[in-house]
Structure formats: structure tokens, C-alpha cells
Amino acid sequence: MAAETPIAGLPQSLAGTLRGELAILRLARPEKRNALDDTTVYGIETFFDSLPATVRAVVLHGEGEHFSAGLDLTELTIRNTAEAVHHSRNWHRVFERFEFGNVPVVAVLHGAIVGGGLELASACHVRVAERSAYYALPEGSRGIYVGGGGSVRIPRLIGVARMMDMMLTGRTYDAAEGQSIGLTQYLVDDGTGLDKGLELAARIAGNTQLTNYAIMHVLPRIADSDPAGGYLMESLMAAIASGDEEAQVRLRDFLEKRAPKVLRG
């Protein structure tokens, strides 16, 4: 196992480390159930802006009993309408910074993934849930509305009707239900999520950087485009990716039987 090197310059509510080609970011505000305040959100931006070029994937997880119980509501009590708009747009900027960033992000979820915590998780590329995880969007009962990009990202995972139900009625999904409706891609036993997240991140780090970039940046845009435009964009990206020098080496290795084959499991 590679040694871990701390990442400096982060607020106390975050802890970052480097482990070989992986970086690990931990929400470190357990006394507040890892509620997200501006200091934490801007610290997330700092973390991604400071990643060295050698990092190929990131694992995001939470300290204590919960991933994140959402927005620290004290952030809203001192804002007028114009300030609240700018606050939301700042969150959009930060979350887009890693959703369409340089490296894929694996989120490891446990306990509460509520409100802004679910918005944060939905901006990641792969989500692993432990069985303790539960999901909620309680904004309706609090007289507020999602502001971290949830209106865009969460319906893409579970559909508009399910998100509307969660916000209108306060419905909560447990880990198994969240898995079945598409909030997560993996469900594991309590206490094993971080190991699974690191395993997946290592697998992701083994891909070519250009292919990972295409999956992160091009695939979502193809899904949002008209079919004709999507087919053209796919053809262009397929040609660019297969022409990459690293890809050519890997293809030769496969054809000459030096690369592993795809197996079940």
C-alpha cells in the first residue's frame, strides 16, 4: 500500500491525502454531521484545484456516522435574495469543478445523505453506499429549495417524479431502495465502503486519462444532445481516443494476448 501524504491548505472541516495515483478527501465535521458550510465547499474547490497531475482518481467520504446531513442552515439566515442567488451559483461552480474536472470521483456514502449532501454525492461519478445510508430532500418542509445543482443532477439519476415526491412529502429512501432507484451503483456492508471505494478508484486510475476524460465530459453531453449530434460526437471521440498513443499500446497488448480478458465478477 502506498504511503499517504497529507494535503495542506484545507480548512479544518476537510482532510485530504495523497496515496500514489489516488487522492482521498474526507469531510471532517462529524460534530455537525458533516453539514456543508461555505468554508467546507470552498475548501473542496481548493482540494481539486491543488491536485498534482499524477493523481488519476479521487475518493470522497465522510468522517463519523454520516456522509453529510446537507447544508448548514445557518448559511441562509443572513442572506438577502441576491446574496442567496450568488451563494447557490458558487456551489454550482464548485461542484461543476469536479463533475467536469480532470479525474473521476468515487463517493463513499453512509448514514445521512440529505439535502446538500445528496447534491454533493450526485456530482460524483461513482457512488458506493454502505447499508447504513439513507437519502432525503427535506427542503419542502423547511421552506427552501435545493441550491447545489440537485434540480439538474438528481432527476437524471432517479427521475423527476421521484425527486418531486422526496421534496413534497419528505420521503426517505434507505440504502437498498436508493440502490434500486439509481442513486448508487454499489451497495456494501457497513464499514467496508471506503475499501470498496479505493478498490474502484484504483481500477479507474488504471484507465487511460483520455478515456476517463471522455467518459466524464463527453458521455453526459451526448446523453443530453439530440441523437444525430450524439452519434457525431461519439464518432469523433472514438476516433480521438483510439488514436491516442497509450491506447494504441494497450490495443497491441490485447491483440498479442499480453492483456487480461474481461471476466465475470
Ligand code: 1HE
Given for the second form:
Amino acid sequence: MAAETPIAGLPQSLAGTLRGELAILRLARPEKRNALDDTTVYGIETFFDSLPATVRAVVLHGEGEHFSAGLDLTELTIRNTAEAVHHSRNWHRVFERFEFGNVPVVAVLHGAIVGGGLELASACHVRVAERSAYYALPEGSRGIYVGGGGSVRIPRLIGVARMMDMMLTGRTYDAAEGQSIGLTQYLVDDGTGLDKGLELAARIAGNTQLTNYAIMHVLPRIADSDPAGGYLMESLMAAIASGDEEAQVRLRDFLEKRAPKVLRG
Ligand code: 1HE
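For comparison with the form predicted alone, kindly provide the form predicted together with this ligand.
Next comes the full complex, and the chain you just saw is listed first.
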């Protein structure tokens, strides 16, 4: 296993390390259930800004019993309306920084994934849940509204009707339900999520950078566009990707029997 090097300059509520081509970001405020205060949110931005170009994928996870209790509610009581708009816009900027950043992010979820914690997870590219995971959007009962991009991203995963129900009635989904409705792509046993996340991140890191870029940046835009524009963008991206030198090497490797076949499971 590659040696771990700490990433400097992060707040106490975060711990970042480099491990070969991977970087790991841990929400490290378990005494407050990894509630996301301004310092932590800006720290997430610092983490992604400071990643060296050698990093190819990131794993995000949480320390303690829960992934994240969402927005640090103590901060809401001291904001006026204009400040609250800026606060939400900051979350948007920071989450888009990595959603449309340089490298894919795998989120490893366990315990409570609540409010802004679910918004953070939904901005990641792959989600792995441990069986202890459960999901809630308690904004409805707190008299507030999602502000970290949840209205845009969560319906894309589970549909508007399910998100409405979660917010209106306080419904929670457990890990198995979350998996079946599309909140997560992987469901694993408790205590094994980080290993699974690292395994997936290593696979992602083995792709060409251009393909990963296309998957992160082009695929979601095509999915949002009209079909005619989408087909055109897809053709352009396909041509750019297959013309890449690294792609040509990989294609030849397969044709000359040097690359692995696609096998079941
Ligand atoms: C917090 C927060 C928080 C815990 N902000 N301090 N999020 C919520 O509405 C979820 C609120 N939290 C909870 O429901 C529970 O804390 C949990 C189910 C997540 C965990 O329960 P438990 O029993 O393990 O912990 P606890 O005893 O409730 O909390 C431990 C401490 O963390 C305690 O502080 P202490 O000083 O009394 O020890 C809690 O006050 C503190 N804590 N959660 C601040 N969220 C961009 S908009 C997004 C909008 C939202 O995210 S709304 C959803 C907010």
C-alpha cells in the first residue's frame, strides 16, 4: 500500500491525506457529528484546491458514528436573509468545485447522512453506503430549506416526488432503501466502506484522464440537454476521446491481447 502523506492547511474539522494517486478527505468533527460549519465548507474547498496534479481520484468519508449531521445549525441563528443567500451560494461554489473539478470523488457513507450531509454526498460522483447508513432531509421540520444544491442534485438521483416526501413528512430511508431508490451505487457491510471506496477510487484512477473528464463534465451536461444537442455533444466527445494518444495505446493493447477482457462481476 502506498505511504500516506498529510495534506497541510486544513481546519481541525477535516483531515486530508495523499496515498499514491488517491487523496482521502475525512470529515473529522465527530463530537458534532460532522456538522458542516463555514470553516469546514471552506476547508473542503482548500482541500480540492491543494491537490497535486498526480492525484487521480478522491475518497470522502466521515469519522465517528455518522457521515454528517448536515448544516451546523448554530450558524443559522446568527444570519440575516442576505447573509443566508451568500452562505448557500458558498456551498454551491464549493460543491461545484469538486463536482466539476479535476478528479472523481467517491463518498463513503455511514450512520446519519442528513440535510447538508446528503447534499454533500450527492455532489460526489460515486456513493458507497455501509448498512448503518440512513438518509433524511429534516429541513421541513426545522423551518428551513435545503441550500447546498440539494434541490438540483437529489431529484436527479431519486426523483422530485421522493425528495418532496422526505422534506414534507420527514421520511427517512435506510441503507438498503437508499440503494434501491438510487441514492447510492454500492451497499456494503459496516466497517468495509472505506476499503470499498478506495478500491473503486483505484479503478477510477486507472482510467485515462480524458475519459474521466468526459464522464464528470460532459455526461451530466448531455443528460440535461435536448436530445439533438446531446447526440451532437456525444459524437464530438467520442471523437476527441478516441483520438487521444493514450486511448489509442489502450485499444491496441486489447487488440494485441495485452489488455484484460471484460469479465462478469
Ligand atoms: C449539531 C448538529 C447540527 C448534531 N448542527 N450541532 N441537521 C439536522 O437537523 C440533524 C441534527 N442532528 C441530529 O439529528 C443528531 O445529532 C444525529 C441524528 C445526527 C446524531 O445523533 P446523536 O445522538 O449521535 O448525537 P447528538 O447528541 O444529537 O449530537 C452530538 C452533538 O452534536 C450535540 O452537541 P453537544 O454540544 O450537546 O454535545 C449536538 O447539538 C451536535 N450536533 N447535529 C449543530 N446539525 C446548506 S443547507 C443544509 C440544511 C441542513 O443541513 S438542515 C439539517 C440539519
